[in-house]
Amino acid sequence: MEKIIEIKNVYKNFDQLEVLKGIDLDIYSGEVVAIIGSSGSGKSTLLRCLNLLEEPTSGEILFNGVNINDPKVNIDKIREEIGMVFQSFNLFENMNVLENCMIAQTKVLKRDKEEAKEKALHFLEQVGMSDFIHSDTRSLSGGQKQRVAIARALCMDPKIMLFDEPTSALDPEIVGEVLDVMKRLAADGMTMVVVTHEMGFAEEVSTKVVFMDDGKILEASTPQELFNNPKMPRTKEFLKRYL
């Protein structure tokens, strides 16, 4: 398997607050990596460092062998290959569903409108939103918005998808519809890094689970190993609360 992302000794400070403390992690093509841990452990900060929404204070992040925090690197080109799905959807409210999925394709990838539309329709169908293409995004439920956000990211043909707690803003009864879409993506071989509180998803779908605590990775192993045989007392304590 080819290595898509290498994280080497990454630290991140916000003024005096040290949020990431020497993170090392490799992510391979086709892996689904679930990052778990309590709030404030640095999970979302680590994810946002992977496409430089947050800039590491020190250390290196390599994407396909390119050090993305090198000032000479065109981060916008890198971001074209890294899809990001946020907790709060981040859809354009002045555009309908179809337009949301076409705008970056035409503006960033310079696709013509017909090709962009075809791609958008394809992925909206994949996430079960093809009946809503002309809908005002403000009229959608949270689960529907998140599925549109996933389709929009997929339209850019990313090499990897980053999900930052994609279900935490959703009502419990609609969490399943978003997780189902993510499960299908995983089954199709999409490389994914998912910050999540959904332990069932982490256990069932991921190929690697990373447990973070206080800005460090305490354990990283297969879901079977981490959930059934955690090594660290802190991991055991965390899982006891969640499982």
Given for the second form:
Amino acid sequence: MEKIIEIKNVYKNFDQLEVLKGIDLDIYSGEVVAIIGSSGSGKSTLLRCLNLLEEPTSGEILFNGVNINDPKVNIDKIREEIGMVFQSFNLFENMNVLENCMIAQTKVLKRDKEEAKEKALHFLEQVGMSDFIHSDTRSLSGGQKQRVAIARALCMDPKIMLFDEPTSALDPEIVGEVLDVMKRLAADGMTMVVVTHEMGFAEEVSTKVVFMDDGKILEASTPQELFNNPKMPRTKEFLKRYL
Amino acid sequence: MFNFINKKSRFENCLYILFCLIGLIYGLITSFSSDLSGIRIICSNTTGLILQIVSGLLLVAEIVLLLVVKNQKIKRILYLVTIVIVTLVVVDFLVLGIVRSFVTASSLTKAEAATMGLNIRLAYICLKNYSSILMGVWTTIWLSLAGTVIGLILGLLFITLRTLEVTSKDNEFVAFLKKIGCGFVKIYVTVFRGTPMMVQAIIIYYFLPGILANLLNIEQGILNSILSVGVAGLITVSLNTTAYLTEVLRGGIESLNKGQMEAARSLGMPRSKAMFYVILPQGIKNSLPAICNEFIINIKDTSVLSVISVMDLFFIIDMINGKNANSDAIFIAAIIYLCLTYGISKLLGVIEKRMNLIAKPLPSSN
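Show the form predicted together with its partner chain, please, the one above being the form predicted on its own.
Below is the whole assembly, all chains and molecules, this chain first.
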């Protein structure tokens, strides 16, 4: 299995505040990594460092062996291969659903319109949004928006998908439809890193669960191990409140 | 349309009573006036008398209703009739009044007109100077419109400069240039928003050719002939509007969710493409009301260009005042400016509404 991402001794400070205090993690192709932890533990910051939305203060993040923090590296090219799904969806509001999925393909990957449209329709169907291709993004519900966001990221044919608390802003009733899409994605073999509070999803779907606390990775193991036999006391405390 | 008649507020009821009083008084006045009965709805004597009687009856009825009876249906009918009467009075007084002024004024000499009331004096001025007044209106409109459009284009250029970010990938030279660009726009906006447009107009008209001649080594005479008052006026409005619109656009862009840029970048879009395809379209749409507002403000502000003899509406009116040795014509300026600003703001309001309808569909029934 190839290593897609290597995180080596990454520190991240926001002015005086130390958010990441030495993270080491390897992510292999085909893995579904769930990152859990309480608020402020640095989960989202770590995820955002992976596609350089946040720049690590020190340490290295290697994507396919290339240090993404190197100034000589073209980060836009690397971001083409990393898909990201945000907690607040962030669909482009000046375009409809289909255009949202096509814009990056035509302007970044330089695919021609027909090819981009085909791909967009394919992934929109996969997430169950075929009926809404000409809809304005503002008329969609939260779950629908998130599914479009997932389709939009998939249209770039990324090697890895990052999910930043994808269901935290959704009604409990709608959470299911987004998790179903993510489960199917995982079953299809997509490498995924998911920051989530959905312990059920973490247990069912992920291949590795990483528990973060206060800027450090406290424990990382298979879901069965971590949920049934948590080793660190802090992990036990956290899981007690969630399960 | 007649929903307002159903309101139960005491003050609105009193308003209708006031309307009846107005109808009564107007009927009284016109019963005793006989000039130009051909251009009247409420002709003297007969119709004036009818108006008096009807208004008087309505007045009594409405006072009784207000104090005693609470029947809504009768109230509604009475109020409807009151509205009709008031509309007739307004049309007869204002609309036909204006027509009557013009008709009267057309048959007077200058000496005779000077002795008449303000409305006839104004009508006389309009009749004698309509071509220059129209030219003034045209100059005002195209200066404001062109100034706003050029200001918007330059504003877009400046906002791109202003929002350039120095990334860790840039070498020192590029970083330096970016900082200079950003600083230039900041200084420009401070200067052009911080000085009156009148002052800017004088400096640009009298001193710009000299400055440019020295800088670019061109014969000043050539520059002087290019920079006529019209050109100088246009340059002034454009540069002034650019400063304001740059700030408007900055507000429109900064009010956007940061996530829009983050989503665009995470799809691999370089910053320039993200700005062009995602951020700027939304930023401009957010800024549209303020941009339209700037156009309307420009219509009034171009009047200060008269200080360098630009032949806008105010300059023409000022000239007319000088010719007549009095200040009557200023009311014509006031009325025309009011009609221009009101009309254009209504028109832009309609356009904005239609554009928003296309952009914001009704929410789905999920």
